[in-house]
Amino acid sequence: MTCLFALSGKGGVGKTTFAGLFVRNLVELGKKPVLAIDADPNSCLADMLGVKVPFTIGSARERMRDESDELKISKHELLRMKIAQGLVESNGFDMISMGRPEGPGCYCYANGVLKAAIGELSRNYPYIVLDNEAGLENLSRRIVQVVDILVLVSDASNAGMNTLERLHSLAREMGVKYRKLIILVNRTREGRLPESAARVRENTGAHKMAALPYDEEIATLAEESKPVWEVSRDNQIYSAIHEMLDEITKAP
């Protein structure tokens, strides 16, 4: 049975860094193979994981239209081929990236391909980490039907905390289904939740709400585009994520 972690939240608060740390810690906890899916058009997760993606699902949009006729195979069969070609295999995890569609048009086709890719691949992985763009757009498009663990990330500002409540309300309005909600409040003062956190937790019914302090090593990692595998094991953020995932993956 596959467990899907979907990360989303306010832009620029470290969401993709956490997605990378989730993948690393799941691998190190022996929950492998893990499938990492970069559903953010900015496509930064590959750098966080230290891998190179040969091409994205979005970029395959135009190719599939022409190649299906040229190769004389169905679009479904071509899709299976593209998924296999775009899947990056690494040590303990694999990765696929949505990217941006080439040429004019909306993301509808790319989203459909991503949804099909998740359906095709999910049965092969006990854990999937889905890094969404800021907001809940991907989930609202039903790229996945049910999220096991929805992870919302914010900073400790008042605006950030208000955004968490708006995202939660939006998720309810869109009928996003999840089993547990985890809220990560990043770059807090001395690792303490702001006063508004109690209100946010009560209004969202979050299963867990964690305060994560500003960390110089993590900040340097982001600035220098270094992969999460270089974060030291005694790092406070690494340790917090490791402990949290160990607890969650043991829970029934």
Ligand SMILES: Nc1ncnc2c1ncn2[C@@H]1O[C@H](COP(=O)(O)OP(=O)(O)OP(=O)(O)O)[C@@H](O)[C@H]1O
The other form holds:
Amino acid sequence: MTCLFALSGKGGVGKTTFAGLFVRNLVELGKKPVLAIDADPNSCLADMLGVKVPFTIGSARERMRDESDELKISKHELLRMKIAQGLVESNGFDMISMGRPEGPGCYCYANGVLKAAIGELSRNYPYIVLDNEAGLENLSRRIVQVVDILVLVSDASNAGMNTLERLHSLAREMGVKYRKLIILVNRTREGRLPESAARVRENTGAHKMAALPYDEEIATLAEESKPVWEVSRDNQIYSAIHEMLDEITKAP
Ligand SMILES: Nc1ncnc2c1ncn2[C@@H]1O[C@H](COP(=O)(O)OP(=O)(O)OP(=O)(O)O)[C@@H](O)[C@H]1O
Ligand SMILES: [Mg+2]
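Okay, that is the form predicted alone; can I get the form predicted in complex with the ligand now?
After this comes the whole thing, all chains and molecules, with the earlier chain placed first.
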């Protein structure tokens, strides 16, 4: 069975950085092949993982109507072909990028097809890491059917923690289903949880809550466009995520 980690949270809190580190650690823990899905049109999970995506599913979707007529195959078949073509294969993990969805209008059909295609692709992977855009839009559109581990990321500020609680309530209201909730509080002072943490944990029923400190090495990743594979093994954030994933993937 596939275990899907979906990372969400407000803008700029560290979702993509952690998604990259999740992929690296799952690979290193032998939980491979991992499928990394970049569901943020503005994101750079590919850079974080040091791979190049040939084209995105979003752009494939736009060209689909003409091509399916030309090739005389169903849109569903064509999309599955495109997804296979858009899949980047790397060491221990593969990656696809959703790209920008079509313009305004009804998402239902395209999302339905996309969901089915990703569902099919998912069967080949024991672990999937889904990096989302800020907010919960992708989850609410239910592009991915079942989230096993919902990872909500926040900074340590009161405003950030309040937003996280709101996101959690929203997820509930929208019927997002998950088995476990993990809260990662990022850029904390000396790795200490803020005062609001106990309340947030209680209100959300989080299975796990971890404080991750501001870290110079992590800060330089984005600044210097370096992939997560270059983070040293004694890095405090790398180690914290490694231990956490080791524990989670062992638990039933
Ligand atoms: N613990 C940390 N210490 C130092 N810098 C960090 C830490 N976590 C993340 N960063 C930096 O913060 C910036 C934002 O991180 P990231 O892109 O992962 O956030 P995001 O939540 O994915 O943003 P977006 O909502 O735009 O997708 C990056 O420059 C990243 O290197
Ligand atoms: Mg991001």
